Ligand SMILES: Cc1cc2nc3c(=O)[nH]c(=O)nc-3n(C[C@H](O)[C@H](O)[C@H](O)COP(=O)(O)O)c2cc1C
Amino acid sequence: MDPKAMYKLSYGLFVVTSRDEEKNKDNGCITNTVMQVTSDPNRISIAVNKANYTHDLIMDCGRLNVSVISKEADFELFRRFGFQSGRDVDKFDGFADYERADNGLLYVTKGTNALIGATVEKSFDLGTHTMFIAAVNELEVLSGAGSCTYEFYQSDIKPAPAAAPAKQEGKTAWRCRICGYVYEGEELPEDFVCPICKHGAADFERITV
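May I have this chain by itself in the form predicted on its own?
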């Protein structure tokens, strides 16, 4: 099977934010799993990996914001919100392109074209992820730029992987197509997760170093 076929699905890309009220801490993560499920009443669904810090904030806070990423976004936006954990760093530290919405949560104002604020009504355990069904209560168009799809990110925003370092000639390794991380070994475990960008084994390609 060719995992690149999945890139042809019309995923959007989003920064999903929530807040720890007790610690007075905001956080966000990148996801491609937001969609409208009903228009009247207006509801969205969003699936968030349980390993993400933002997942825990949504579970506790019950509110979330979706910043719809546009084609004007640069790779730094994905690096900030997708390639590091909010448990380790403050993702908004040194970042100026955000505002606080009426619901008290932050949203990203640059490289995005819309804000969707929502309140969780139901959640469903999907094993590795939780799916949230949320009522939309805040909407704002931020720019007229087109939305960034997963395919556009792969072809136009994501930098080409760095060349694998020359070590022992003829040695098998696996290179992450997303960030360029190289795992050395004859076989890549099926459940392997890139330690840099958190993508799974499907996003690795076999190389020889």
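Just so you know, these numbers come straight off a predicted model, no measurement behind them. Positions refer to the first chain, counted from 1. For the two forms, the rigid core is made up of the largest set of C-alpha atoms that agree within 1.5 Å on superposition. What changes on going to the form predicted together with this ligand:
In a rigid-core overlay of the protein, Glu22 has its C-alpha displaced by under 2 Å between the two forms.
With the form predicted on its own in hand, show me what the form predicted together with this ligand looks like.
What follows is just the one chain, with no partners and no other molecules.
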């Protein structure tokens, strides 16, 4: 079994937003799991990790917006929405590139090319994730730029890996070059996935602590 075969699946990338109506708090996270599943009626599916704050918001609010990320997005968009949790920070604080859609939820207007607003019809408990099936009720094209695929993100948006530093005295650890998470241990498992930003072992560098 070669786990890299999974990287051959083609994915888009999206900012999925929802909202806590009681606390009046908006939030969103990066996902690669949005797809259209029926056309009449028009429905999408989206799988969200239960650990994500956005997951709980979608569960309670029953509505979500998908901002389709374009090739013009910069890494900062991924850092803001993909490497930190709305439980700890307000992701829209100091961020100007958003608007509120007719469904009352925010969507991202820069580095994106479409808005898809939807209402959850069903949800399926998949263990680590919940799969939401949602009926599309808001559609807007935001730009003519092409959509950002996961592959394009890996090759053109994510910072290039730096050369591995020489081994020094001390305890070995592995630092995620993308978000800075540190895994302590001599060897990093090949199939390791960063618990913070979900990047794989190839994005870790050996450090000494």
